[in-house]
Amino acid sequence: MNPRLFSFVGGSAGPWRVTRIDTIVGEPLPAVTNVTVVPDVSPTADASWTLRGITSNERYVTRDEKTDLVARQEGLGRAASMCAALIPIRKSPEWWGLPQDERRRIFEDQSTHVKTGLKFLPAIARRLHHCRDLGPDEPFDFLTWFEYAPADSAAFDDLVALLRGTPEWRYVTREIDVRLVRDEA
């Protein structure tokens, strides 16, 4: 078992109930009623879709930004975090053709991605999963999982709107926004 590999399984059962799935750009995902997040699993026959990603090192942050993120972000699984969002993203070949330093300039210098995200911590917790590291057959480059309390839903909408309005988002060719609530057991 790989402790860094996670699967997001969309189907008819699971602890996270889907409240909406919005296709922002590109091909949609099939509709599902529930999502399960599980470590290191292969696709199952009863799933409508399984998206896989692996946690990795922070690729576009400086030491100071990483220190600030670690100090301010709280973990996933907080009792009050009854809301979640799964946002899978694919970026264009033009993005991936840029050297790392140019992607960093767009990511932070122009788009202020990290600086913007810091404004919403610790209310919104997130974990980024890289899909490109798993091979060329993955349908997305990144899967971002967010958790937050219902009272922070408007703040989460503000965060997503700010990020989608940046120069970085010109390179996004597929994005799905899956909103969820945790079903109480």
Given for the second form:
Protein chains: 2
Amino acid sequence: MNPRLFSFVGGSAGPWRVTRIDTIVGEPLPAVTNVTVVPDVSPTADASWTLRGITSNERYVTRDEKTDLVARQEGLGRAASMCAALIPIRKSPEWWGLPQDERRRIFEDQSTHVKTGLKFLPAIARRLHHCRDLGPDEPFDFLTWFEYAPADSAAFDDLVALLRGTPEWRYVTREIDVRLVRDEA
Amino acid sequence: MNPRLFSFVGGSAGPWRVTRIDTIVGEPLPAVTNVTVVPDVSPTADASWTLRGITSNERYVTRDEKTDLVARQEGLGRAASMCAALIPIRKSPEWWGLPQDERRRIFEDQSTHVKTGLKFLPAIARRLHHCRDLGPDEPFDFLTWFEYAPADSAAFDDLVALLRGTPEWRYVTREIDVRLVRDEA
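The form predicted on its own done, now the form predicted together with a further copy of the same chain:
All chains and molecules follow, beginning with the one already shown.
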């Protein structure tokens, strides 16, 4: 069975070196120099913060969209993926109070979230983790982890800029953008 | 803020007395004589089992359906609601692997889950709790708690029988039906 629960540990040691932490909106995260991604919830010495998330079923994606995504996406851990980003996001109570059809309409009809992501495949690999239903007190609703080659760094900047300009992002009340590099494959 | 996390504690004491536990499909739960519903996760002496679930956003319901539901439903804790049921359910990996549009089609177009529930409002009050994303090892995906007057017991039997006959229920791999009564309002 594939593990579903992951912890993202910010501290002063670990394989991914922080190059930048930008607070896009809301309360910042404490500055750290390194991030480690571990399966499950391992107690870690030297953690300034630990964010937990769980992979889950699709919330919005249709069969046709899923077919396109699966055909074009590549997995994490590629040798060329020396860059990564961790983007924790929280959405407003207003978003969570919307019924499914209205959230889907904002997510894709108005914001083309899937169509935009598809344009950056397979260069930008990604794994989405859900936090909101892990418990009642999670600081974020989602943690997305991205991996890409250094040559695709500008493309990654384009991707996040496109998403941040969409109607969906009006519901984002907290967003941190952590950029990382690793030194060896 | 409303609490979102609830524990359902099966043991030998508590306000809700078990009248029947039926294993509909899959592994049974140990027999208990009483169930207590508590907010959050309180460690409880004398628990044979504790099931946890969290209320969350709508997964399938549209704006029109939500409007109908909100107009007709009543809350838990009504003085006349001397009967309750706790129905923990688990669905198959096949269900969770389906994209959103196909799950919605099975849930409502084929199984009229919302339309059927509406017919029993306001008599049958309900609260749905999600477990699947609380962690990777939860025994159930959902816990639904129902409350109704003794005179509506036959209607409640009709409701669960209708749902169990639907295409959606082909994906249910574990279901326990716990019926309860309380002695005073």
